[in-house]
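Here's a solo chain for you in structure tokens, the form predicted alone.
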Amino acid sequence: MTGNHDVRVARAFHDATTHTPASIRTSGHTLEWDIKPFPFKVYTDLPTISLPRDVDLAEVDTLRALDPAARTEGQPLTLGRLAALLYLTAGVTRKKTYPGGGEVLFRAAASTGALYQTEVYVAAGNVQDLPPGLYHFCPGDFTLRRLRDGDVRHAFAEAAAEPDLARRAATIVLSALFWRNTWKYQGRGWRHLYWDSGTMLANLTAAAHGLGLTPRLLTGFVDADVNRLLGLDAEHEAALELVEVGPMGSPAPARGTIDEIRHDVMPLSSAEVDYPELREMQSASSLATPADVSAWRKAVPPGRRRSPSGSMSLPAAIGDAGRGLGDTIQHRGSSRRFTHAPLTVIELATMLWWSTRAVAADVPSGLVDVFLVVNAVDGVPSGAYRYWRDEHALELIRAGELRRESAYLCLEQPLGGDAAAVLYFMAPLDALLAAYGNRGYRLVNLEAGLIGGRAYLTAYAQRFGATGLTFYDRDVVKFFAPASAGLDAIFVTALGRGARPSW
């Protein structure tokens, strides 16, 4: 057995982390400015290639593009199409320039605190116009660094426990630099590197529909053998998810040995706090062998409820938002304040439907329940409710205006409050840490993240904004109860009118 049975350690650190009014008051945590870390990872040793920016911005409709059965399947991988893969996934989409010289680079895809922890490698196999080879994506110059010579999708397919890897073109992997998230939210910020990749893994999985090429989500694999692959220092970063996309094509010859890699990087800041819990939560998290990856993707999550009668159908989702997923993507940016104008019960139920469709993965999506408060939804009374996904209906848990306590549950954030509605992502922990084991703990975030990152390209998509929170994590679970029994809160999302929309 594997260290990710012991799920004490998952337990023990949610609880841990959890915000609560007096943690936050007397945390006595601040930002030293003066080592905030780079947000870029630059290799210094390596030369550039430079990616073509003329490139298809994937402008298939936003909504096509998260609907699981309108995939367009079969499109060669060329250069231009991972470019542009790569840049609606965390390319930096404008530049905002204030008094005094100061820059802010908006990125594709949300990152808490605006710290961009999460780095893209490509595994590419079968990429037209790029020869095989291990590449770095920095999105600051919009060029690949190639890490390793030669084809090494059949390693990474063995890492994985996942032979269609050594066959798909092209590998994308993700994975996260702690420190860049820590300056800021310490050791809570492991369940941010889990978040913000699942918000990028919402923009990946759209755009590569829309570009035709048919991602499947794989978050089983071997942690030590992945990270060696990447030359990742896993005391200070680690692989986090793996996409493989493209068509299938002849397998990639094994290797053999490969060995150990080690590229200058740019330093981040010129020093940095170590925040042992999050290592710890990590490697108890970890796959030791390709059979223990195997034997994981077999776990049995545990059973899903259906809504209970009385529940109020939502009309039907639109299809169509007229707005392309690139325009969108270009767009997106997290609000900073809303108005207190209200959604339609369409737009509404449109966000709810399609960010929670399922994505082709290895392991079963329906981990994380939505709860939400509604403020402001023309047809829908104000109230707190939980989503059925199945049903496509809300159940109402409490009705009344609750624009206060909902203000009060994200961290007293007035945003909690003027938006129109806010969601609430919980989760049977103990249950999935009895049938994940400690990566479970991985799954809830990430899909707690992955939905609200749907929920933000259906928001933009729609003209409406969006932006995450954090929370105080009891509070969230006492204020849904009793529907909210043996949940944990994992993550949340204000959506509403921006006061200053960005379109």
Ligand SMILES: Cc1cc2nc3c(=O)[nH]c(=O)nc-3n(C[C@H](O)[C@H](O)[C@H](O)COP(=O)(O)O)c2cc1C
The other form holds:
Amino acid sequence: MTGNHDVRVARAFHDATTHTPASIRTSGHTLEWDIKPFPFKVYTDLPTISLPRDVDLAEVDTLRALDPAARTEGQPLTLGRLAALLYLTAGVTRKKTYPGGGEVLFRAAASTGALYQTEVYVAAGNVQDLPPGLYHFCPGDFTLRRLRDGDVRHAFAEAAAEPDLARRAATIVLSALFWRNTWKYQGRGWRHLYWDSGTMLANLTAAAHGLGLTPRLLTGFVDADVNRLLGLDAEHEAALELVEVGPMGSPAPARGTIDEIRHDVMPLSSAEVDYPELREMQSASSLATPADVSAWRKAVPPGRRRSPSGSMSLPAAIGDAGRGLGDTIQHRGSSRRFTHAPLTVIELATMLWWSTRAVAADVPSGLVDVFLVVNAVDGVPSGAYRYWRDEHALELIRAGELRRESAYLCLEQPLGGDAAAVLYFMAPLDALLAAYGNRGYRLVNLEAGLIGGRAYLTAYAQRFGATGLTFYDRDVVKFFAPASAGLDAIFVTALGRGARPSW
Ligand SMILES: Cc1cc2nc3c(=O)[nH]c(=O)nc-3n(C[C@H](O)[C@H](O)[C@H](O)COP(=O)(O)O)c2cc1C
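Got the form predicted alone; could you also share the form predicted together with the named molecule?
Below, the chain from earlier opens the complete complex, with every other chain and molecule after it.
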């Protein structure tokens, strides 16, 4: 077996990068501040194109932007709408200065360690006021830089085995620079590439839906071809996902051979540490040809089970939070402390429902199961539960006060115990690897990040808080046993009141 089919690679990577109390206490890894990577990718030989700043920030209600069934009228993709989309996905939303002068520019979507390794590119074909071409978005100065002249949509359509990409107005591509995350998180940082691009995709798909741009996510593509089109150095960075946006037009013509590009970029730092296991995981989950992509998309995931009888039906989610998406995103920030004040059952039900609705994509959603610890929700007894998204119901696994256990599971972080509710994402990893190969491991981390990102949005829309958290992998699975049999822990998001981030 080779390549994507040899799923021993993903299983071994997952097992080797689990956190345990012993691994945390003996890691010995220290942060070398002198070589902390610069948080922006800067193409030094290309002129900047300023994006308009006075734009419509998707003032559609946040929950409607998350509702796949909400009809939004199709809109042309103007430069203003593209600017709004990029800002709400990856823009700088606040600045914090630390004693000693250090400064962090926080962004629209949450990102592990505020390291922001995810970069954004746009293959534009039919964007009003922007010539066709391939562009890189720099959130630091809110500009685009043109990497390729002319319409390259046909080449992206071929690389993604999706003819629609040649007809949609533009394709947004997310990529990641490994070192920007591994500087702190070492090899486990590979998982963060997908969690963090997931939180960005939560914003991107909601904003594009709210702006009438009908987004569709593509997780299957020929990795080497997309990396080459973007001019990425595949030893250090990689394309992660594509999102087609905007109206359909006539198909972009084929352009024949597309040249290599290698524009100069500012170095990230003066020295860099290589994590070969991360590169191996990325390459072993790659697809080699458009035919492989088409075949991979047809994989059938394990069937969804039904909630057991006796599960507790949740009240219907509200459909309108009274807070526009742009306002929600501009006020989003990870909670640094939760009070023990409870959420209402409607708030919990609304968060769970809208976080788990499917986004339009080339693969099915629902690959990840949502478990939770309820610490303080009026009308829901404290305990451990499983959320059944199709039935919108909670199955009780264990009743009782579990704040201490939940804090422990979240790498002994108090946030996991103080939160009103903590979501634990788990997935039948071996069954999904059997269906999707190593790339199935990308899918579960991505879906968990995407639901986590949508949980942030539903929380801030309802004016409570959220934060992503990391966790002790095997202890999470043991904690939810026997309901967690055959599952692996993938990601955690905590929700609760209080303690806004200080900005
Ligand atoms: C996938 C993910 C995992 C995270 N893990 C933790 C964590 O373990 N502990 C923590 O305090 N914050 C965690 N965070 C929050 C980040 O530190 C935060 O998103 C980042 O500092 C940017 O700040 P902001 O979300 O307030 O904009 C996580 C965020 C994400 C998206």
